[in-house]
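Single chain ahead, by itself, as structure tokens, in the form predicted alone.
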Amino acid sequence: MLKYVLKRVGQTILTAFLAVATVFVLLRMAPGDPAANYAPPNPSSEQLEAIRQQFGLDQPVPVQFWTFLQHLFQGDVGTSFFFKRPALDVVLERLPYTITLAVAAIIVTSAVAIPLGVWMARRSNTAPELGANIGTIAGQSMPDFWIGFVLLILFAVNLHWFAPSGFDSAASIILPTVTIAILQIALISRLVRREMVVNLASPYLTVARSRGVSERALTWRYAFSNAALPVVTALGTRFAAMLNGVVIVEVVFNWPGVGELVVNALKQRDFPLIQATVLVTVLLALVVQLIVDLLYPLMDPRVRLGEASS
């Protein structure tokens, strides 16, 4: 166990390093001058050059990257050009909003998708199951920004049940959560249905049924317990993706999370802020994946950690 955890921690650090390095280089290859966004209106060439020297942007990219690594090992990822504050502090201020939205969305997804997928599997090849399948395909096909706009127009503009954007109360999380969850429910419920159909047709269920085991126990204790591993994997992957920032949904609802922050940072070419966002979200997503891997042997003792990771 310890050896596996240490190996995964090493992989996490390497992956985060490669992600940040890639973003670091790509940002500096992109057209435009970040100094212009930091300078006052109508800056002179001398002012722009002074800003480049202040932030080391006049140095070659390898020199900039080496300086960045030196500061990173000291816990400093740079000062945001726009906020004029430590970039890491800005990201950590926004991170709880993204985590809250991701947790709410994954809870709603699990609470709806798992029972729906089991229900569809129990009624496989029937008219109700066909209708549910059509609904999940529709949910999987609709873009999340379109769903967000529809929910905004219906429940915020027309019915005035919720605030149209921002975060001013607990109710503000409902519309963005539902927007995210619709697509996830469609994906996860279809996965649950597929896994449950296979397990419900397995011979061991026929044997258990002949012994008088109830249908409820057959469904949840036997079939679903064997179908749970891929479902947990999918939920963990989707949750990790949400932690990286549900960019479009956060922009549509003006949600003050990491996704909305990184969009504005890209517009302003705020290099330190983008790099800090990538570093924090990648590490968080990799930690979630590690936790999911560690849950495997607890859910199924036949699974070894080495096999789970592969």
The other form holds:
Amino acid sequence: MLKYVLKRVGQTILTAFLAVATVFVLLRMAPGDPAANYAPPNPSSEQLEAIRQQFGLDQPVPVQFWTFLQHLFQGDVGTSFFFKRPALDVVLERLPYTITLAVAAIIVTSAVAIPLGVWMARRSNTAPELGANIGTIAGQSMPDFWIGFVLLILFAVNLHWFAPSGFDSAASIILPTVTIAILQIALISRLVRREMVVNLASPYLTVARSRGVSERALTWRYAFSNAALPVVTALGTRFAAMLNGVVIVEVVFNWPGVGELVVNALKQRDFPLIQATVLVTVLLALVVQLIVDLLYPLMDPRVRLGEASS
Amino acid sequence: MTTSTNLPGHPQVPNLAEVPGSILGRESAVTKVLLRRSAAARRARYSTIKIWVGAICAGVVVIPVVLAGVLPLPDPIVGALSESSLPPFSAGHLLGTDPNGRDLLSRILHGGQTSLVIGFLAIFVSGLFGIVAGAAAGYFGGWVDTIISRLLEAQMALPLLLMLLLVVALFGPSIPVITLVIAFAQWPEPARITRALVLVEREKPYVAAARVLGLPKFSILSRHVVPNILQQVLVVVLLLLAQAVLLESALSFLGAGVQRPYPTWGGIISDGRELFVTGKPWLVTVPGLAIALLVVGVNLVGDGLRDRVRRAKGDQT
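Could I have the structure of this protein in the form predicted in complex with the partner chain, to go alongside the form predicted alone above?
First the chain shown before, then all remaining chains and molecules of the complex.
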């Protein structure tokens, strides 16, 4: 068990390092001089050179990377070009907003998708199920930024129920959450349905039914507890992916999370801020994934992590 | 799947129920109505409904997009400022115009051409690469499998959208770059499916027979194994077309699409985003409907086909 955890932690660190290194190199290859964004208007070449020196961009890329690594081991991720503050602090300020949004979205998704998927599995091959099935396909077919805009047009512009963008009150979270949840509900409910159909048709269920177990208990205690494992895994993966930035939804709603932060940082060529965001979000997503994997044996006694890894 | 006792094309077969003295000389308890209501028949019927509804949804978008060059449409790039911001159903502009006086219908149809070209090219590249990589990983195993599986895992951990934005910024937002970027995002799916199917297929007797007959490994894979799984993989690749169109519009929306003034679906919506607040919502809602209709259509056709392929293969769900 301990060996497994250590191995996974090692993999996590390696993956995060790989992601940051890739982004680091790509950023320095991309056209566009960051110094030009932070110089006074019509800068002289001396001024530009001074800014490049200040940011450390005058060094060759391998030297820059080595310096970055040295600072990283001392816990220093770099100073944001734009905010002139430690990039890590900027990211950590924005992170709670993204986590709040991701948690809200995953709660709404689970609350709707699981009953919906179970219902679809029990009503398999009936006309209402066909309707729900087509509905879930429609749900995963709409561009998320477009759903966001349509919700804004309906509820913010025409009905004035919500402020059009940003984060001013607790109610601001509703529209972005709904926007994310529509796609996730469509995906997760189809997974729940698929898993439940397999379990509802399996022999152990027929045996239980012949012993007179009620349909409700058959559905939830028998079939669902077996279908739950892949569903929880999928929810965990989805949640981890959301921490990596619900970029588009945050941009649509001006939500002050890390996704919006990183898109702006990209526009401003704020290298340290982009690197810090990638580092933090990738690490966080990997940690969530690790926790889900470690929860496996608690949910399913058939899984023994130590044996699986050796 | 015929429910009739008189098989079509075999009229000479006597109906046993009518033969006097036959042990079958009574009505079968399985009536035609029951057969038609059976789960299998329903599933077949529903998959047909899905395919037809999907084909109509996709056709409504694809056919006008393909014909955009032939249809009598105003120029999508140069508009008349005297006709700016007309609402839908104005004279000469079925879907209205944007603040630059450009016809929205014309922009959507011409933008759709870009989206569809990118989408088809992207699934061609990702499908080809995914099938080759997945088949090699599944059939040869060993270090080939290790490398490809690790690549697939590594890609899952990367912040994909950010990487795609960076690469487009790096190489410029041209059609080949956007196509390759989308193909890169998509190759894991066909690869994973192909690998899983090949793993099952290579244990079947016909593969052993081909090996005994002395066929080289590569020929067994390309001439026997892959053709047997191709149908199932191609359905997945078709479903990727829907994802490709969505991803392309998302990239355009974030400014990493084909550049202005050339219209793209995501770009048109992105241009309209500041305008719907001032009472011009059609500039956002209508182009999104085009994307949604096309993607729903492709997804429905793919889903219906997947139900059929699975049934043909004889396994459940």
